[in-house]
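Okay, so here's just one chain, in structure tokens, the form predicted together with its partner chain.
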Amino acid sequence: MCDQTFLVNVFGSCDKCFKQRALRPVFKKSQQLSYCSTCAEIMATEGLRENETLASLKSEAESLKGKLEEERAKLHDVELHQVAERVEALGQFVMKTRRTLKGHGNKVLCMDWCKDKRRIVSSSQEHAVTMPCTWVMACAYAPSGCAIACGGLDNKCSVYPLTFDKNENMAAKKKSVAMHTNYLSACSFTNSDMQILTASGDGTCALWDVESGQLLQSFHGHGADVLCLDLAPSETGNTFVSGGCDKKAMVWDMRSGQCVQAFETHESDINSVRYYPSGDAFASGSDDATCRLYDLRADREVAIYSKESIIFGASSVDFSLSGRLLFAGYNDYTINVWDVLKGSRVSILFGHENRVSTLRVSPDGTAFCSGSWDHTLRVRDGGRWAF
């Protein structure tokens, strides 16, 4: 490291030990100091030790990653579609658009169903609920149906109590709950109206108390913007999954703030994640034009839903009630319906005139709604015509 010969012609007080010694110049963070030879040597060896520590940590991390892959691979004895070979194939699908909702003046970005299955909240790139910013990227219905939460480029998540009284100004009763340092990409109430989970462009997720606005837990681990999240369906479960621009899907324990499982098989941003109805798996939709299924107990990806002809990113995914169908909205304006078990596409739905940005199956599973940049929302239902 020190292969230069210093001409010692300075004598004075060492900048480190302050003893009167022959001094040599040393550089620490581009600042020039004068150290005695002893202190200079100590600094050199400390530097070496730090580099060693860094190097050994890096190699430990690499070997752990390798071990993780090995452990996962050991249990990869079969593919999901092989197990599903004996399952009866699905016949032709017919889906009909029952409602086309044309109220938005601009791109529809997000939507959510009310538990009563008859109302939908949707957000768009405009001022429908007098939001102080243009892009409202996330919205969610409270479980009780009495409030909605939304947020976007304002970096906040605000809760609006719902009223059907035309004289009441909804914006006046709004309550700011979450504060991030970058845009809000997704939000969801937990099992009650009292807590909200948010995901943000600042790379974190957070759990907030609605009443006090207090931060209850934060979730760090994503290496880039978090774009989506979904809560595990079980009443007792306390986990959620998030997907981000770092191509990772991460499963979190809500109480400890710990990431319990992480999956990195996508080749681009993950735009949407959704739990399988049983809670044992989740699906993801990504800009790499694929959707994937990850099983939580096998701790690995178990299926990829893709076709060579599909080259546009999937923006939004959701399962049908039984988990047999995966609906995915794409940036090429279509919705592909996948057979989750067999891995094949059973239907392709047209109708939107621009990107499909959001898609949700109704809580009772009888219909699904898609929102698009073409300013509309379409509610579809239908069923199989068995052959």
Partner chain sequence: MSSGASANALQHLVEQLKLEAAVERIKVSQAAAELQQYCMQNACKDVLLVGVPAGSNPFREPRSCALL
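Next block: the form predicted on its own, after the form predicted together with its partner chain:
Nothing else is written out below except the one chain.
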């Protein structure tokens, strides 16, 4: 995901043996506990039947996964690009940079549009709002436009009510809403200002009540750091998708806390996930230098966006408003634009002088903004693709 590696060890009293050791989060009947590695291994073997071992259970799980893949393959009768052969191809086109936003003194790591399409929140290693950590890795605008959320290596998600009085101290009004046991990698408000979703390096996602800071639901299933998430676009939708260092993309039901679909076709970390505008599919970008499209109705991967000449990882992805184009920012400083249906690249956008770390299309689809390690954000107009 990035050149820096963060290792966070939490030391304290184990909730089982009470010895002072390095701890890891363990969830027992939805309750989070802190166990040392020895006690965690002991707990994992509790409840095993006679002659059962963890190795045998893992082997059985792999066998079941293989059978599921075989059933999926039986339904894989045609490729997306074959279905789209009769669709008119998109010609080459140019998207011009209309604004270059300068002000950050360090790497821009994330950004988000306000619903009014006029304002953007962005964060970097330095920040205008005083934070207890030097890396703000996630930020999000509230749907009302009256608050922002952000967090990073402090393991917290904090919400700041917005005021446009330059003399007012925003930091004094902040509210700590979420607390993970490792860094916060992503956050997103739901369809109101009252709830927020978070993803973390502790391998979990969580849904929080903003007013009380209460944990409403936790989501466990990733085997490593969760790096990204995206909420389903439907106003009545109760699902979201997440991706992480375990190479998995997982779709979750926010009401039950259960994973309802999982996809594991990438060969490296998944840095970004984004729902298709209709909510029936989602795209992912990975360190394996590919972007992929997954159809939720078909329950499988339906397209891979890659070229032999692309050898750097994809850090961020987003769709045009119509869903015909997929924008992907890469670590080689470029943004590639893909025809979603035909799987071909229709444009390459240059301008950034370091890796593109974040990219988002505006709510009305007329522009998109990219952030980079070159300390800037660039806003480009929609041109022909604003359809």
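Under this definition, the rigid core comprises the largest set of C-alpha atoms superposing within 1.5 Å between the forms. Positions refer to the first chain, counted from 1. Quick caveat, the model's predicted, so the values are computed rather than measured.
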item: Core superposition between the two forms, C-alpha change of Leu23 at least 2 Å; value: yes
item: Rigid-core frame, C-alpha of Glu60, shift of 2 angstroms or more between the two forms; value: yes
